[in-house]
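In structure tokens, one chain follows: the form predicted alone.
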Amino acid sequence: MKKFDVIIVGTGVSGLFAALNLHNDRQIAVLTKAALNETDSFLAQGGICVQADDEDFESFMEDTLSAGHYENNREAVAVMINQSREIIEDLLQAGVEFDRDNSGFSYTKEAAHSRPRILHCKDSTGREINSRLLKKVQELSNVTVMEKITVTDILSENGRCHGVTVRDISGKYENYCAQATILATGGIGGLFKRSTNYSHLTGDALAIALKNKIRIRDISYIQIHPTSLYTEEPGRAFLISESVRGEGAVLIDKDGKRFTDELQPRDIVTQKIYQQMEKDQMPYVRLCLKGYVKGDIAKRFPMIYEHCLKQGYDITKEPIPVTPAQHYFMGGIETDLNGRTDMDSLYAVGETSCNGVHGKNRLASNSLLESLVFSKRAAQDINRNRHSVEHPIFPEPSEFSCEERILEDKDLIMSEIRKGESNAGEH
């Protein structure tokens, strides 16, 4: 059995930022199921929201609430907005290089935003932020980062979490004990046939919470992104960032006619696309940048340009086929505004958590901001409440099939999602 002060499960921005905000006299283990950079944070394209100026609070709040169908936790939204500038300053200190123009930061606008308030790093904002934070974490002498480690359960006794049970790549099981544990395992895209998420993101923390009777919230609130690149090839769907439409791109039907307002909330645009696909009897609609996006398209969206070119589409010259795909999970393990779950010493942050900030539908580019704000708050809460507890003696974990467990967890989560959908009127 290994012992740490804090265990963090996940190397997306929420897990890494939590590690950076914990006191440096803590012995910290950061675990990830796959490679260090195989996180959905790394894939994020569009950008990160920030309160643009003092007058922007009310409009930022209203945009977030409207997109979330007013089912948001207003206190959580206020916390996120109020701390947004602080988070951006933290990222700048970490070396993140946001795009700038002659007047300073370059702000873009995305669907359901009433004004430009999104900072970006071309179309690879997540990669820039995640990489910078990972580098900072790897420089810390008090942090041990371990990849290809799957957390299969938590260790608990009398309503308190004492750490996790893990399985390494060789199949060996082991108990890791800690004074505090943070679950930052990301979303549930791996449970869906078509998703922009990595396939290994299968809601492991959610399954663990369900099995340990830890409260969950809004489990049926799943966001479908309107635009992923259409392909008949299997595998992860390639996202076409919302910022493409924010910069002016339009959706067209099979006859080349525009059929909707592209800057409505994601759930509405998705619905319009499905309706048009059915009307056209086509498995996709098309997204047209040429003539609508100002400036150098390839320079503004280099990653999207290169990927589409490899697939045979030149976005500077022709429309591209797009179709909706599962993208984000608004529900998750229920937490307070400091990431605390209803089990003592167990925290959840990022997409695997739910404090109600997003409501029923997340506003574009709020995900990175939300993850950073509340992971920092979780770390600060752990710092404030430092105490040492003697761990009970847990039996050595038994050997069992990881593959069977993954299938079991998938069935468990999907069953809960269906239950949540049938009870949607109660939310």
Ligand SMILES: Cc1cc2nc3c(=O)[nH]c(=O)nc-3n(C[C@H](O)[C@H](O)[C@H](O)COP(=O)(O)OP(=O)(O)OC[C@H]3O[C@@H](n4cnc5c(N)ncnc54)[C@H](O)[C@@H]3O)c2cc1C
Second form
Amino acid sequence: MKKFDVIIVGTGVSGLFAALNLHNDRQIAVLTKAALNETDSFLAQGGICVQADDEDFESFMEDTLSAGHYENNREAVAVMINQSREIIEDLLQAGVEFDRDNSGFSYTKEAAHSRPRILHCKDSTGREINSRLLKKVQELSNVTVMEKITVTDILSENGRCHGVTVRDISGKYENYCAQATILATGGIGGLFKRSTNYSHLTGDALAIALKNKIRIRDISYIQIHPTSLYTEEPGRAFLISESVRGEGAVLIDKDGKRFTDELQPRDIVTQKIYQQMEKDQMPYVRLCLKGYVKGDIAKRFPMIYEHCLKQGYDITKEPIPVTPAQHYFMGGIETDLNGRTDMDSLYAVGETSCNGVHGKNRLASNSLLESLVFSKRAAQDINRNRHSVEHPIFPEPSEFSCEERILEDKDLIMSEIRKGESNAGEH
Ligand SMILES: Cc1cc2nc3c(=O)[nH]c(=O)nc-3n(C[C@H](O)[C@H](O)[C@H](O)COP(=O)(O)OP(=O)(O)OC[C@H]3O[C@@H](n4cnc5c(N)ncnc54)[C@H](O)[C@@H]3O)c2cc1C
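Form predicted together with this ligand, following the form predicted alone:
Every chain and every other molecule in the complex is listed next, the one we just looked at coming first.
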């Protein structure tokens, strides 16, 4: 059995930022079931929201609430917006280089934003942020970062979390004890046939929560992104960032006609695309950049340009086929505004958590921001509550019981989601 002060499960932005904000006299383990950079955070393209100026608070709030169908936790939204500039300052300190123009930061706009307030690093914002944070964490002597370690359960007794059970790459199980545990395991895209997420993101923390009767929330609130590149190949769907539409690209039907306002909230645009696909009897609609996106398209969206070119499409010259794909999970393990779950010493942050900030539908580019704001608050909460307890003696985990639990739990999540869908009217 290993012992730490804090265990963080996940190397996306939420897990890493929590590690950076914990006091450096604490022994911290940061674990991931995959390679260090195999996180959805690394894939984030469009950018990160920030309150653009003092006048922007009200309109940022209204855009977030309106996209979320007014089901958001307003207090959480206010906290997120109020802390947004501080978070951007932290990222600049960590070395993140946002794109700039002659007047300073270059802000872009995405669907359902009433004004430009999104900072970006070309079309690889997540890669820039996640790799800078990872480098900072790797410099800390009090943090042990471990790859290919899968958390299969938590250790708990009398309503308190004492750490996690893990499985290493050889299949060996072990218990890791900690005074505080942070679940930062990301989304659930791996449970879906077509998703923009990494396939290893299968909602493991959610399954663990369901097993251990930890409160969950809004589990049927799943965001389908309107535009992923259409392909008949299996595997992760490649996202065509919302900022492409934000900068002018239009959606066209099989006859080349525009059929909707591209800058409505994601769930509405997705619905319109599905309706058009049905009308056209086609598995996709098309997205046209040429003639609509101003400036040098290949320079503004280099990663999307390269990827599409490899697939046989030149976005500077022709429309590309796009279709919706599962993208984001608004629901999750219920937390308060400091990432606390209803189990003592167990925190959840990032996409696996839910404090209601996104309501029923997340506003574009609010996810990186929300992950950073609330993981910092969780770390600060742990810093304030430093009392240690003696860990009980937990039995050595058996291979059979752990393996079986994880397999069962995938079905458990999907059946909970379906249950949530049938109760959707009650939310
Ligand atoms: C293609 C794409 C583009 C996006 N673009 C944007 C954008 O422009 N702006 C924006 O705000 N948001 C964007 N998002 C959403 C955003 O990137 C994510 O919501 C956010 O990064 C989630 O961060 P996270 O730290 O919660 O999880 P992740 O970054 O997904 O990290 C999850 C971590 O948990 C680990 N893990 C999972 N299960 C286990 C387990 N059982 N044991 C051990 N480790 C485990 C994983 O290996 C990984 O390290 C995008 C998402 C995608 C997929």
